[in-house]
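Next up: a single chain in structure tokens, the form predicted on its own.
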Amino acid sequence: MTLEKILQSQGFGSRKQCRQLIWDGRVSVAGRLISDANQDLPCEGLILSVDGKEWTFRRQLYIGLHKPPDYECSRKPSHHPGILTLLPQEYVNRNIQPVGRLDHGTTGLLLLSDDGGFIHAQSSPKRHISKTYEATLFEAVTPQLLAQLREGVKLIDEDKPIAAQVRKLDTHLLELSIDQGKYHQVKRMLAAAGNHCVSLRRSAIGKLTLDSLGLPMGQWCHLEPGQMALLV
């Protein structure tokens, strides 16, 4: 692929803008400035340097992010900063999207990608991919509450969602797994069971845990193949 097309595919702008980057002497490969925008380069394993910053060529983006509170999972946020402001602008230029949504107050593991097939597969309710949450409650966790969540609670105009797994972690903290992703589902389930969710953190998607990524809040990482395999 030509260097200008590579830069465009990686989110550095239009073909014209990428060509100008090269002509301005701002792009190097293996420590060597390249001035020919039409120079062919192998893509796999390619590491570019643009304005002195290294960029690894990636055909698709698969990112895990530790979402902070008070961020919206939207490309057009209305009341809070958008989650995409935590990523490089080049990734935003590639039309990267959150895979599903966490409401602005919920923290924890969020996936983002520019791969439409991956986003659809991860979001499809037919795949029943488990999402695990840690919920801090207003009232203490009781055996009766756990039993209700396991048996299913009736939500308005919906079937009775059942917690795939639920366990008490502390007096006011429980862990709950669901394989659906309806609007505010965990919070509504807890309210229907007679309690109130004070704070909510998504701790895992499938078998991929937030703790295993070691991300401080607000930070992100590229997911490696072994980590992607856990998203089942």
Ligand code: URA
Second form
Amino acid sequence: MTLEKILQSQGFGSRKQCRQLIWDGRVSVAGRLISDANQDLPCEGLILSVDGKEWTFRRQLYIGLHKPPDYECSRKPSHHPGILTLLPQEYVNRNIQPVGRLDHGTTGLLLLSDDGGFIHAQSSPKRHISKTYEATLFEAVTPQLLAQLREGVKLIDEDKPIAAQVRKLDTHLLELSIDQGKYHQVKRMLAAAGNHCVSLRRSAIGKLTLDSLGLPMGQWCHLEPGQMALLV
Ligand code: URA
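Please supply the coordinates for the form predicted in complex with this ligand, as a counterpart to the form predicted on its own shown previously.
What follows is the entire complex, opening with the chain shown before.
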């Protein structure tokens, strides 16, 4: 692919803007400044330097973010900053999107990608990919609450009761896994079971845990193939 097309594919702007970046001497490859916008380069394994900053060529983006509280996942955030402000502008230019949503107050693991097929597959209810949450509760965890959640609770707009896998972690702390992603699902399930969720953290998606990524809050990383394979 030509250098200007490579830059465009990586989110550095329009073809014209990318050409200008090259002509302005801001792009180098392997320590060598490249001034020919039409130079053909192999994409796989390519590491560019733009304004002295290293950029690895990535055909698609697969990112894990440790979402902080008070960030919105919606495209047009209204009350809090949007999660996309935590990512490089080049990724936003590539139309990176969150896979599903977390409420603005919920923290934890959020996936983002610019691969529509991946987003669709991950969000598909048919795939039953579990999402695990740690919920801090207002009332103490009781054996009755655990039993009720395991048996299933009825949400107002659902035909059938929804069950969760649950484990008590502490007096007021519950681990809960569900394989759907309905609106405010965990909070509504806990309310339907007679308790109240004070705070919520997503600790895993499928078998990929947030802890295994070692990300401080607000930080993100590219997911390696081994980590992607855990999203089942
Ligand atoms: N369930 C909720 O209630 N909120 C979230 O953010 C995620 C799951």
